[in-house]
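The form predicted alone is given below as one chain in C-alpha cells.
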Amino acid sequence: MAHAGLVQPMGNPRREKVAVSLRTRVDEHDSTVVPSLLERHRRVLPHWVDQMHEEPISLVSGDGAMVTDADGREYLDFFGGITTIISGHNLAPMVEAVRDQIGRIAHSSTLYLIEPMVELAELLVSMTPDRHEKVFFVNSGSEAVDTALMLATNHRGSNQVISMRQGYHGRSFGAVAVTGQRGYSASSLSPLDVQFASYGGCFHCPFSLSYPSCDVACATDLRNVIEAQTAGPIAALIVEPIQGVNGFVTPPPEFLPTIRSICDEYDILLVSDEVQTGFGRTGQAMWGIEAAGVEADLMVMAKGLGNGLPIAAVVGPADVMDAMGAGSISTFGGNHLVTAGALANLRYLIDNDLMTNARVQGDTMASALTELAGRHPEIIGEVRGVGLMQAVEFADPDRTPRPDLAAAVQEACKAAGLLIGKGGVHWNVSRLAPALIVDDAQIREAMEILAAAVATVAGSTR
C-alpha cells in the first residue's frame, strides 16, 4: 500500500514525457529509428536558438585553429565560436590548469576568498589604463554589459544611456536595451532610457557623405542626439570599437576620439564593449579602444578572456566600480575553475605575443581579401576589418545587400573545409576571425577556399 502522504505516479505528465523520450532511443535489442541530434535539438530547445548552416554540424574536438565534427571531418575554424577562441582549441596550458583546479576545488562563490580570481583581477588591472583599479567577474558578455550599465547609472544617478545604431551588446534585459539591431531586439521594454547615435560605418554612411570630406559627421552628430533627445545628466555612452555582429564595421580613425571628447564635454562615462575586440585581436593594441588612442571609463570584456570558458569582466576606476548602493555577490562569476583557466589562457597569449601574430596574419588576410574584392566588384561591396577581424560585405553595385550570396559563400566554404561566420543587419557579411595562433599556411589555405567559393557564387549570378 502506498504511503498516504504520497501522490500516486499514474497519470503524471512529467513521467509520461520522460517515457516518450526514452522510447525514442535505441538499445541493442531495439530497431527504433533514432532521431538526429538536430531533431532532438529542435524538440527541446526554443525555436530562436539559431543554427549556423543549412545542415548544422556538431563539433566534437579541436586543436589550434582546427576543429572536427561528429562525422570525423576536419575544418579550418575561422569563426572560433563567435570570436571566442583566441588562443586556440585544446590549449595545453589551459587544459592542465583546469584539470589541476577541478581536482582540488572548482567553486565556492565570491562569499569566500578565491586566489586565482584575485590573481586574474590583478593581471587585468595591469593590462588596462592606470586609473582602472578594480574588476568584477561574471559569466558572459551580456551580464558584463548589464553590470557596467548598473554601475554607471548608480554612479551618475541617472538612467539615461546612449548607444550606437547597429551595435550589439547581448541577450539580457539591459544588454538588449542598448542593442541597435531590430533583429536582436527581443523586447521594447527596458530598465533604461536609451537613445541611439550614429556609428562610423562609411560604406553605409547615414548622411550620404564621403570620408574624409565628411568631417566625421557620424561622430559630431552625437551632440545633436544629446541636445535634442535627452534631458538632464546622462550616465553613459556604450560603444563597440569595432561593431562585431554588424559585420566588423570599422570606424574612421577620428570617430572614437571625437566621441570621447564629446563625452568629456557633457560629463558622460564612456563604456567600451571589448567583448570581441579585446585581448589583442585587432593586432594593434590589447584593447580595441586603445588602438584608437582613447581611454574608456569602463571596459567590458568576455569571449577571449576565457578562450571558451564562461567568464566575463568589468574593469574600471574604484569610484565607479564601488558605486553599488547595496551588497552583492556573484555565485559563479570568478570561481576557481574559470579563473584558473583564464589565467593560463592570458599568460599564454602574452608570453607568446599572439597580438603580433594577429597583426601579421591579419595583414596577409586583408591583402588577399582586397585582391578578391578587386576581382568581383559586381558582388563585393566592401572588405574591412583590423587584425584577425576581417569581413567581406556582399552587395550589388548600388549597395543593395545580398544576404543570399553571403549564405551561399558560407555553405561553399563549409563544403571545402572552412568555417566562417555571418553578420550585418541584413546578414550579408562574411566574418573571419580565427584564433590568434593561426599560421601563415592556414591563412593562405583559408583565403584559397574563400576565393574559390566566391568565384563559384559569382559565376552562378551571371
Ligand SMILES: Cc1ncc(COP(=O)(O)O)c(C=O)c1O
The other form holds:
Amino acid sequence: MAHAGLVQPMGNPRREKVAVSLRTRVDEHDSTVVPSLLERHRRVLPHWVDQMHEEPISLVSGDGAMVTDADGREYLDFFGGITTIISGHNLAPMVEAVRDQIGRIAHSSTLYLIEPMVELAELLVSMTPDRHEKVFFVNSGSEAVDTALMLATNHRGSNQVISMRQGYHGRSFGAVAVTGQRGYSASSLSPLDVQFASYGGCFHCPFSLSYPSCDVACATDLRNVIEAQTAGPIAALIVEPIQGVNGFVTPPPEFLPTIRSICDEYDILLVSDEVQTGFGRTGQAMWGIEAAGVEADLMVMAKGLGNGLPIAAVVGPADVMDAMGAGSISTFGGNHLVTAGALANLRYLIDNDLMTNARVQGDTMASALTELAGRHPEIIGEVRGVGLMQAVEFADPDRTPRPDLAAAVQEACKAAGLLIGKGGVHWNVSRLAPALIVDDAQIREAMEILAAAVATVAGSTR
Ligand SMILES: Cc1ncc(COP(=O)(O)O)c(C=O)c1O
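Could I have the structure of this protein in the form predicted in complex with the ligand, to go alongside the form predicted alone above?
Full assembly next; the chain just shown is listed first.
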C-alpha cells in the first residue's frame, strides 16, 4: 500500500523509464545539452547514495597518496575511498598480480580449490593470534560482519548480541542491526536480539565524568547492560577498537581490556571489527585490538585487505569458524582475482613495514593537529586518533557540535588540493586517513592546507 506522503504520479512506469532513457540519448546527441555525470548519477542511482562534496568529483586515476579527477586536478588523498587505500593507489606489484591473474582465470567459486585463496588464508592465520586457525572470505565489510555474527550465534546457540552505541558496522540487515547510529539505520528489522552498551568516547562521556577518575565507567557499565537487558547465553559482543565512522573515537587504554574481561565473565565471544583499524593503520600493531593488548575471539577485516579490491574476511578459532550447521558457499568470496591482488597488497605492506611508517607519519600529523587545536580552541573541541587515523572534532567551547565548520573546512581543503573525510554522528569531525605509504613532505603539505582552511573558517566565524 502506498504511503500517503509517498504517492507516485499515475502513469506507466515502464513508459516513463523509456522516456527518461530516450531523453538521455537525445541529450547526448544535442551538443548544447550534455547531462553531467552528476545528473546521470542522480537519474539512475538511489537518492541515498550520498556524495560527499558540494560539487561532487569523479576520481579517474591515482598514484601512491595522490589522485586525479576527471578535470585533471590533482589532490593529496587523505581519505583513501573511506580509509580503504592502505598501500597506495596504482600499486605496481598489485596491478601486475591482478593483470596476470585475470589473463589466466578470474573466477571459479568456492566449489573449486583456489590456490591464491588458500595462500591468503594461510597468510592471515600467520598474522593473527595463534588460536586463530581458519578464514572465510566474502566481498564486503558488511558481509563479513554478518558472517561473524552468524558463526557466533550458531556457536553459542543464542541470537543475543551486544554492540556499542555510535558504532558503525555496515549496510546489510545484520550489520545495520548492530550499528549504533540512527543516521545509518535504514531498518529496525533485525535477525538478532541486540543490546547497545556505552563506548569509551571521553569527549562525549555518556556519564559526564572525567578520565581517569571515572574508572572507565563506560566499560564497567557493560555489566549493567548484561544484567538488566539480556537473558540466558549471549553469543557475541562486537566492537570497533577505534570507532571509524563515528570520527575515530579512541577509547582510553583500559576500555577494551575491561570489555574483554566482562565478556570472559559471561562467556561472550568478543568480535573485533578491524575493518578500519586493521593492517597496521594505527601504527601500533597489525590489529586495533592487539594495540589495546587484547585478543579477540573473531576478527572481521575488509577495506585495507584488498587496497581497493572488493574482499573481506572473518578469521577465528576452528571451533567457531566451523560452527555452521548448514552448507554456506560464497560465489565470489575469495575468488582468484581478489585474493591474488590482496596477496600482492599484503606482501608489499609487510615487506616494506608500512606499519612503522604509519606510526612515524601519524606522530607528525598528531603533533601538527594538536598545535592547530591550540590555535583555535574556540572551534576545535578535540584532536584524537592513533597512527594514520587522525580526527579533528569541530565544536563550540560548550561542546555543541559544529557540522557547518567541518563541512566548510572540507570544502576549503578540496579547493586547495587536499581530500579529507568527515564523520561523527553529528557530521562535525574531519577524518584524515592517508595510505600508509604517505611521506613526510605530503603530511606537511596536507597539514599546511588544513591549517589554512581552519584559519579561514575560524576567521569567518568571528
Ligand atoms: C568498522 C566498519 N565495519 C564495517 C563496515 C562495512 O564495510 P562495507 O562498507 O565494506 O560493507 C565499515 C564501513 O565503513 C566500517 O567502517
